[in-house]
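Given as structure tokens, the chain that follows is alone and in the form predicted on its own.
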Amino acid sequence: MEFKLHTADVAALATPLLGVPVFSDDGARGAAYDEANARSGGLLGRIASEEGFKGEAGKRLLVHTPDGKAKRILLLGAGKAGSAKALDQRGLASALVKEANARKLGAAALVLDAEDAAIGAAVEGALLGAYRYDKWKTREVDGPTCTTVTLAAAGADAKALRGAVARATAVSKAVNLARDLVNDPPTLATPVRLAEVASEIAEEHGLEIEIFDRAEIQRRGMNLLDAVGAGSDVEPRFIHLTYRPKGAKTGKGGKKTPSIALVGKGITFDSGGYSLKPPASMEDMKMDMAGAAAVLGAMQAIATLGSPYVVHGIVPSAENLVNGAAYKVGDIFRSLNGKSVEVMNTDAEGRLILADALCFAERLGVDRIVDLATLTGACVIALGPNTAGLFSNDEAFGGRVRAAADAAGESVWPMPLEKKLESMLKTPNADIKNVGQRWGGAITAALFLKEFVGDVTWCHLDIAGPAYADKADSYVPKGGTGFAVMTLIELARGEI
């Protein structure tokens, strides 16, 4: 999709689909409603009077106009004025394209404030609302038409807004690439694939990167990841991926520059091992490796748009199958970190490939770790299915961490290390067992996870509802979503 900045006078833009916001206040629908309306001669206000469009958030209306350089004018409901924000851009923004696709038009152009912010806000929400995940269809295919948007800011800085077009493509790519290995197919989205795909974002965008097969897990003594990989005929692989800023300081003989790791849950998918899942369940278990392929997703633009720390992506990666060579409940194994865990449940397989994963990446010696995972039904409970569960050991990181998901429009909530579920995860015959007691499940998946991240500041995102959508949703598509993308880039620009 291309996307062209127009910051003269509206009037003179031709298209064949002009957006207009239109907010829901009485006698303050907002100056580019009130200049289309004066254009037409009173004609829109006319036909959403007649139509009962009050502008509410959401809602649009397609007017054709006899008249003038845009042929046709699609009001969009902006919500109140005093609650709009830069990033509301992105639902104005699919709606055009989607509009724009549905009649098949080539272009289509948005009226929008001149700054920054909307400008970014609006071409996410364009590539993000046309995304589509067809390629194995063979009928009712219809390929998006709308290949031009005009983004139409009188008076804008068209230098800068070229920035925040440059900056809005490389995010939205990451978050398309971590939606399409989401939906891709769990016998081509492997282990091995992730280990592929990582290869060649490394490959592209100049990032070292190290993939350990099942006989380095082996060595290294990642034993957790392993068993949890030894029911499939497909290895599993740990990858291991590092952006270095320009000029970085090692700490040898003087300053260090800040790190920070993002460990991504990798479970190409998940059956639930000898602790079956019931055939419902399973139904969307490709989505288990949602954590990685936002994390390799985040790992591509962060190298496109760089970062003041070193990043680390790490992704540990297998399927949870069922073979005589599986994992069985009342197995024990030692983490990496030596600690010993008993598996009472070869279900909650996630949080052991992410314990081997914490423990490298505390190895590193990084300032901060986050995790995303796909991890417990408890959470989605808990917060539903558009909200993730925020848990960390620092309060202060926490907030950060949070910020940066407002600042990306996705939502997160902080959530309780309560103290006294620990004892949940007692158990005679080990350091720890894998599971607790059904009550305050995403709580004891994160007590577990807390166990091997030693002293590090870090902070875990339980993203099991938002992560896999069972409808669209204005720039979400049904299916995978890319959540976390985002969260992760933003973070990497910001404070940590």
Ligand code: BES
Contents of the next structure:
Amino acid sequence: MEFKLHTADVAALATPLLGVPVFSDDGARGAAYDEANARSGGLLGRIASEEGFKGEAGKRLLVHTPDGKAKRILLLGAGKAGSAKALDQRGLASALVKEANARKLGAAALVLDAEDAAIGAAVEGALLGAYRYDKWKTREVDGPTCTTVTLAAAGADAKALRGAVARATAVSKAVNLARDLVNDPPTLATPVRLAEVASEIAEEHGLEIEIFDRAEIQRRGMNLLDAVGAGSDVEPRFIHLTYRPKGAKTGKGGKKTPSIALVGKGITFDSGGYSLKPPASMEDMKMDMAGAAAVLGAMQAIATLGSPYVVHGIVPSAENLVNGAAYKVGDIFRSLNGKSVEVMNTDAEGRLILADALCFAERLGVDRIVDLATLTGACVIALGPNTAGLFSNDEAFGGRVRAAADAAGESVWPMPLEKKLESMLKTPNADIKNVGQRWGGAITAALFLKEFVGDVTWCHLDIAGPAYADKADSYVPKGGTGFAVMTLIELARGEI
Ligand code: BES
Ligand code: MN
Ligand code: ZN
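Same protein, different form: I have the form predicted on its own, so give me the form predicted in complex with the named molecule.
Zooming out: every chain and molecule, the one shown earlier first.
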């Protein structure tokens, strides 16, 4: 998709489809709408009123104006000016591009405020809204046809805006990469494949990379990752990408560039293991590597856009399957930091592979750790399908991750690391077991992870709900959503 900037008067813009945002405030529908209405000699206003269109958020009205420079005008309801919905520039741009595609129009234009943020969000909305996972369709599908989007921001400084377009393009590409990885079928998107993708990203964008195969995982004592991967014919992989800003200080001269580790759960298929899932619960379990996908996408974008921090992207990856070598209920393994873990449920595998990865991150000496994992169904029960659970051992850092999510337009909500539930993870046979009792399943999972981060400032996002959608909504498609990529990119550029 190509983006053009039109900084002259909108009246001069010839386009098959012009998107015009409309606020729902009575008598104050916004300058873009007033101007378009005036250009049409009041026709637009008459049609809108006859159709009962009042600019409510999410409402759209298409009006043909064959005599105008814009052949069609799509009125985009933006809700009350100043409300959260009114800022949903991504949603408006996504709606515009989808309308253009549905009508097989090769181009469309959107009237915008002359700000960087508005332009960036519009680009994101267009690219994220146009996303489709249709590479397996044999029959010709009506794919996107809208290849040019003109951003009409009268009076804006085109040079400054070009930077915003480049940034938003890198962000959207990263989100769409994560979506693709999640949507790819599990026999293709294996741990070995994820490692290949990571290598490609590293090569193309100049990141450091190390990949551990099964022998190396065993040699290093990542016994939990090894155990979870034991039941598959495809080897597990441990992936470590590093972004270093130019001139990063290692600490030798006293100064050290702050560092953060992004750790993503990479279970490429979760059958449950011998604690086998029932068929319906297994249907979407190719998505159990969405945390890993978010980390890979974010690392790609961070490599392109830069960050003031040293950023580590860490992905422990395995298939949770069953064969004669698979780990069993009652097994005990020692994690990378020497803690013994009794496996009382092989379906609580995510926390096991993350435990080794968190120890690894702690040993790197990072200042911050964020992990992302499709960790528990319980979190989806607690917060619904659109919101991630946020757990942190540091209130200020948890707040910063939340602020980054807010800025990214992703929904997260704080959950407690309730100390009283720690006793649920006690076992007479080992230091800790991998499951609690029925209640508070998202919390006991987070408490388990906490045992492996030491004193490092840490935040855990349980993305089991928002990582995968059962229906499309605005610029978020059905299937893999790319959730958390934008939060991580936002975090890597702000204060940590
Ligand atoms: N990958 C699942 C969690 C999950 C469930 C993700 C639904 C997305 C949608 C995880 O490995 C799992 O199986 N968790 C168990 C934990 C239980 C055994 C303590 C669960 O949530 O049931
Ligand atoms: Mn599981
Ligand atoms: Zn899982």
